[in-house]
Structure formats: structure tokens, C-alpha cells
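Just one chain is shown here, as C-alpha cells, and it is the form predicted alone.
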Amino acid sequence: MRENLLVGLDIGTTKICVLIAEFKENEGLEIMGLGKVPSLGVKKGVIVDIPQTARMVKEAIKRAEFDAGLRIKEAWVSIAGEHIQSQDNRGFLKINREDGIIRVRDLERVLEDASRVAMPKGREIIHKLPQEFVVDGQDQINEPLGMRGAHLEARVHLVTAASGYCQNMEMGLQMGGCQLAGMVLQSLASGMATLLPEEEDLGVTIVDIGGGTTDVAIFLREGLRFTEVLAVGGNHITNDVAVGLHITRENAEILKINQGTALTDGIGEDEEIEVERVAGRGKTKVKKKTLARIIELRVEEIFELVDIALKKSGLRGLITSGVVLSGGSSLLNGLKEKTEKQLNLPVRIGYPRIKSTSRLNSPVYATVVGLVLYALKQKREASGQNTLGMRIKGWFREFF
């Protein structure tokens, strides 16, 4: 495996996607290969059938390797599901040296202190994300390295996951023929791929609507401040359409994509669409407004839960830049307008901000692109090219 290869593996409820890229110092990121297959053995973002998921992971890797013309050994994997939890914590350190200069080891030690929390059995920390540092009472410091002070405080956002899930993920990946480089919160990866620096600085919410879950994350002042995973997603909309119109899930998904909308406004009472009923019971016509109302009701429920999460964070009033929608369901017709109306915030669709290929120009690939960018960030930090706890804002400007 080439030294500068970066591999992202997005294991979702509806799809498994592998992206292989290479970082070239003078040219930036080059997309090498892409593999995408339907997801099996995953429900609501959680692996429930390891062998089945492993087979699909292996197939996605095989397709990406064929596309790239090379083999891979490890990948950074997305993690989601209701088991994800987060909390804020603080760490403190007294600088005893005579010169009082804050060094890298001081940052490591204060972050270690901030990560010492009582962890229930069966849970583990997957992210220790610095929010800000405080030096001798002066807060909102992003980079204290080289500053002088006697007391250093770190405020961090800790993201935890169920240990069993993490172990199942690693086992599934190994059975699929690949080693685990690390796990990345899905909404963090999507944010890395889609957010603009000014949005991330002023306050923005990313809502990643996957097949089985909806991930909510708030970024403010160059840091991830809040995360929550909701156990509802695009598959629930499809199921509602299937049940409401008495059609198969496969036909409901096609109908949702081609004819569906999250808004009933503007649809004529006499507009009709033809649907094929389940089990060969023939075709029939239904009002287009009926389809739209089914979709609209579920979308309203999803964003009621999103709004509850935003209020729970205590940061809703600071979301100056609004909402960025990502994930496959963000392409649903009328969803942007419905979200603006329901949350009373400006909304845009989050397309990956990567120039290498038009193949990735869809919010469907936001997470897998973000995984590659996260892998690049980790590689550069490990090589000493970036200081500990580098924020998103800095590398946005460097690579886009």
C-alpha cells in the first residue's frame, strides 16, 4: 500500500461505499478509486449480521481496488447509530516551568486530563475534540502552543460509542479483507466534507439523513460542539409510502425518488400518478397529493426531533449560518424548503467540496469524502505537519 494512500469506508444502512485517494504534496488530493454496493446486515446504522456485512464490504473494496488499480490494507470507517453519545468535559494543568511556555506535551497532558471521565462498562471514547483552551483565565484560545501562562485549561467534546459495536465493526472489516485504521463519527466526517469555514466559525448545524438514522451536529467557533443520532431516516419515509399506498418497498423507493416531494403546497387536487400494487394486484392511480402528504408527515416528524435536539444543545440561538443537509435523503424534492419552513433557519444542500472528480458531486458521498479528509488530517498530524488538535478551519483553506 502506497504511503500517501487514504481510504474511507462508509458503512451505512442502505449503502456501503469505499473511496481511495492519494495526497500529493504539490497537487493535493487525487481520487483513485470508488466502490459502492447496497448495504446488507446493517439496521439503523448498526451491524446486526457480521458475515453478511463483511461480504458487502469485501465487494465494495474489490470494486474500489479495481477502479484504482491497486490494493488497500486499511481504511477509516464511519460510525453512527443510537448508541453514540457525547458530553463536554474540562481538563486542567499547572505549568510549573520557569519560562511558562506552553509546549506540545502540555497540550497532550491537559487533553488527557479532560478525557478522564467515569465511563460505564461497555463504552469507549472514539473522539476527543478540543473546543477551546483557557490560559490564565483568558478563554476562546484556539492554539495556545508557544503562549506563556501558569494555568492551562482545555474544554473538549467527547464522543463515545458502545464497545460491542466497535468490536463488531472491526471484525466485519477484517472479514472483508481490510484492517481498521480508525473510526470517525459520521456527522463529523460529513461536516469536514461539506462545511464552509465561515459557517463552521459562526455556527452551523449539519443534518445527515441516512437510511436508518439522522445525525445532527453543531459546529461553532472552529469546533464540534454538539452531536446526537436520531433513530429515524430515509428508510422510514419509504416504509410509510409502501404501507400507505399498498406497494412494495422497492417500488416505494422508486416512487419517492422520482415522484415524491416533502411539500404538498402547489400540487393540484386532480394530479394523479400510477402505482403498481403489491403481489401482482395490478396498477392503480393515486393522487399525487396523497403521496406528498405521506412523505411530508414523516419529514415533519424527523425535523421535530431535530429541533428538539437543537434546543437540548442550548446552542440553537447561535446557529447563525443555518443548516446544511447531507446524505442521500437530502436530495428529496422540496426537503430544503420544508426544512427552512419548519426550523425557521436558512438551509442548503451539502455537496462535497472536492474538485478532483464529478463522480463525487452528490451529498450521498459526503461521509466517505469526509473520511478521506479526516485520514489526511490524522496523517499530517502524525508526521508533525500540524499541531495537536488542528481545527477544521485551517485545513479547509489548504486543500480546497
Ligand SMILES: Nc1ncnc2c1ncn2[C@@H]1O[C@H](COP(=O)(O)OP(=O)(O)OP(=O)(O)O)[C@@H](O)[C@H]1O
Contents of the next structure:
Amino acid sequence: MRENLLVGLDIGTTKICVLIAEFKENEGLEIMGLGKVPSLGVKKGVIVDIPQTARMVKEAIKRAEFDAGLRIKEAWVSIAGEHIQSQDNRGFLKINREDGIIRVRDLERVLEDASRVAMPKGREIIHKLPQEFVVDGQDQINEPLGMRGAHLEARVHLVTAASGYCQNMEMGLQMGGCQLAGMVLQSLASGMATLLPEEEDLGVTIVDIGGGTTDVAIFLREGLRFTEVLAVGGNHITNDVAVGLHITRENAEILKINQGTALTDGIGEDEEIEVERVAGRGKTKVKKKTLARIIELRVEEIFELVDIALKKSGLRGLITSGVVLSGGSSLLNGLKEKTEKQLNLPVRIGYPRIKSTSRLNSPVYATVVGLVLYALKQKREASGQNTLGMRIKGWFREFF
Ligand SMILES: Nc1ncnc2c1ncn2[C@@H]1O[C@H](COP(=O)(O)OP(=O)(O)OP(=O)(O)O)[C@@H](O)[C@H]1O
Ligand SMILES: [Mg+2]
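Complement to the form predicted alone: the form predicted in complex with this ligand:
Every chain and every other molecule in the complex is listed next, the one we just looked at coming first.
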């Protein structure tokens, strides 16, 4: 595998997607190849059938490799599901040296201390995200390196996952012919790909609504502050349409995408659409408003859960920049307006912030693009080109 290759593998409930990029020192990131196949063996964001998922992972890799004209060995993989949990923690360190200057080693040690939590058996930490440092009582410090102080405190956000699940994912990947470079929380990846630095600074919520999960994360003062994974997504909307109108899931999916909307406002009582009922029961007409109402009810339920999560975070009042929606379901007609009304916050749809190729210009690709950005961030930190990586901030965006 070439030295500067960065590979993202997004294992979603509905699609598996591989993105190969190359980092060139003076030119930035170049998109090399993309492979996308339907997902199998994944439910609510979690792999439930390893061989089936592995088969599709292999196929997605094959397509991306063919597209790029090269082979890959390892990939950064998205992780989601209800087993994900998060918590805040603090670490402390006394700087005893004469000059009192804070060095890289001090940051490593204080972050180590902040990551020391009593972990129940069967759980592991997947992200240790520094939020801010405190030097001699002065808080909100992003970059304490080189400062003088006697007491250093680190505040971190820890994301944990079920170890068994992580092992299953690694196995699935290896069976698919690829090594695991690391795991990245889906909402963190989607946020990295879509959020603007000023939004991350002022306070913003990313809500990635895929097929089987809705991933919520709050970014504030350039750091990730809160995460939550809800086991509900676009598949539930499709299912409601199928059950409510007595049509197949396949037809419900097409109907949702082409005629569906999350807003009943403005639809006339006499507007009708033709649908094909199940098991040869023939065609029938339904009111467009009925379809919209079915969708609207589920969307309302999803955003009630999102609102509960935001309140639980204690940060709802600080989300000055509002909400960014990503994931395939963010393409649902009327969703932006519906979300604005329900949450009473400004909303925009999050397209990946890359200019290199129009192929990736969809909120569906937010996660996989974010995985590549995360891979680049890790690479630069490992090579010492970036310091400890306090900032998720927009430093990497200069590479596009
Ligand atoms: N134009 C559209 N309008 C409405 N819904 C859409 C549209 N395009 C895609 N979707 C929905 O988006 C969902 C798939 O989104 P996405 O690809 O982000 O999911 P995923 O990553 O596979 O799943 P997850 O992240 O939940 O595990 C499906 O439920 C699909 O119906
Ligand atoms: Mg997804």
C-alpha cells in the first residue's frame, strides 16, 4: 500500500462504502477511488452476520481498488450502534520541573490520567477526545504546549464500545481481506466532513440520519462535547409507509424518496398518488397527505429523541449555530423545515466539504469522507506534524 494512502470504510445499515484518497504534500488530498455496495448483515448500525457483511466489505473494497487502480491493506472504519456510550472525565498533573514549561510528554501523561476510568468488563475506550486544558486554574485553553504552569488539568470526552462488537468488526474486516487501522465514531466522522470551523467554535449539533441509526454529536469551542446513538433511522420511515399503505418495502422506499415529505403543511386534500398494493391486490389511490402524515409522525418521534439527547447533554442552550443534518435521510423532502420548526434551531444539510469530485457531493458520503479526514489527522499526529490534536477544528480543511 502506498505511503500516503488514506482509506475510509463506512459500514452502514443500508450501504457499505469504501473511499481511497492520497495525501500529497503540496497538493492536498486527492480522491483516488470509491466503492459502494448494498449492506448485508447489519442491523441498526451493528454487524449481526459477520460472513455476510464480510462478503459485502470485500466487494466494496474490490470496487474501490478497481476504481483507484491500486490495492489497499488497511482501512479506518465507522462504528455506531446502541452499545456506544460516552462520558466526560478529568485528569491532573503536577509540573515539578524548574522551568514549568508544559511539554508534549506532560500532555500525554495528563490525558492518560484523564482516560483512567473504571471500565466494566466487556467495554473498551474507542476515543479519548481532549476538550480543554486548565493551567493553574485558567480554563478553556486549547493548546497548553509551551505555556508555564504548576498544575495541568485535562478535560476529556471518552467514547466507549462493547469489546465483543469491536472484535466482531475486526474479524469481519479481516475476512473481507483488509486490516483495521482504527475505529471512528460515525457522528465524529460525519462532523469532521461537514462542519465549518466557526460552527464548531460557536456550538453546533450534527445529526446523521442513516437507514438504521440517528447519530447525534455536539461540537463546542472546537471540541466534541457530547455523543449519542439512537437506534432509529430512515428504514423505520420506510417501514411505516409500507405498513400504513399496505405496500411492499421496496415500493415504500421508492414512494418515500420520490413523493414523500416530512411536512404535511401545504398539501391539498385532493392531491392523490397511485400505489401498488401487496400480493397482487392491484393499484389504488392514496392521499398525498396521508403519506406525508405517516412520514411526519416518525420524523417527529426521531426529533423528540434527538431533543431529549440534547437536553440530557446540558448544552442545548449553547448550540448557537444550530443543527447540521447528514446521512441519506437528510435528503428527505421538507426535513430541514420540519426540524427547524420542531427543535426551534437553524438547520442546514451537511454536504462533505470537498471540492475534488462531485461524485461525493451528497450527505450520504459524510461519514466516509470524515473517515479519510480522521485518518489524515492521525497520520499527521503520528508523524509529529501536528501536536496532540486538541483541535478537531478546521486545520485539515486547508488540504482540500
Ligand atoms: N432522497 C431521499 N429521500 C429520503 N430518504 C432518503 C433519500 N436518499 C436516501 N434516503 C434514505 O437514507 C437512508 C440511508 O442513508 P445512509 O446511506 O446514510 O445510511 P447508512 O449509513 O447505510 O445507515 P446507518 O448509518 O444508519 O447505519 C435510507 O433509509 C434511505 O431510504
Ligand atoms: Mg451511516
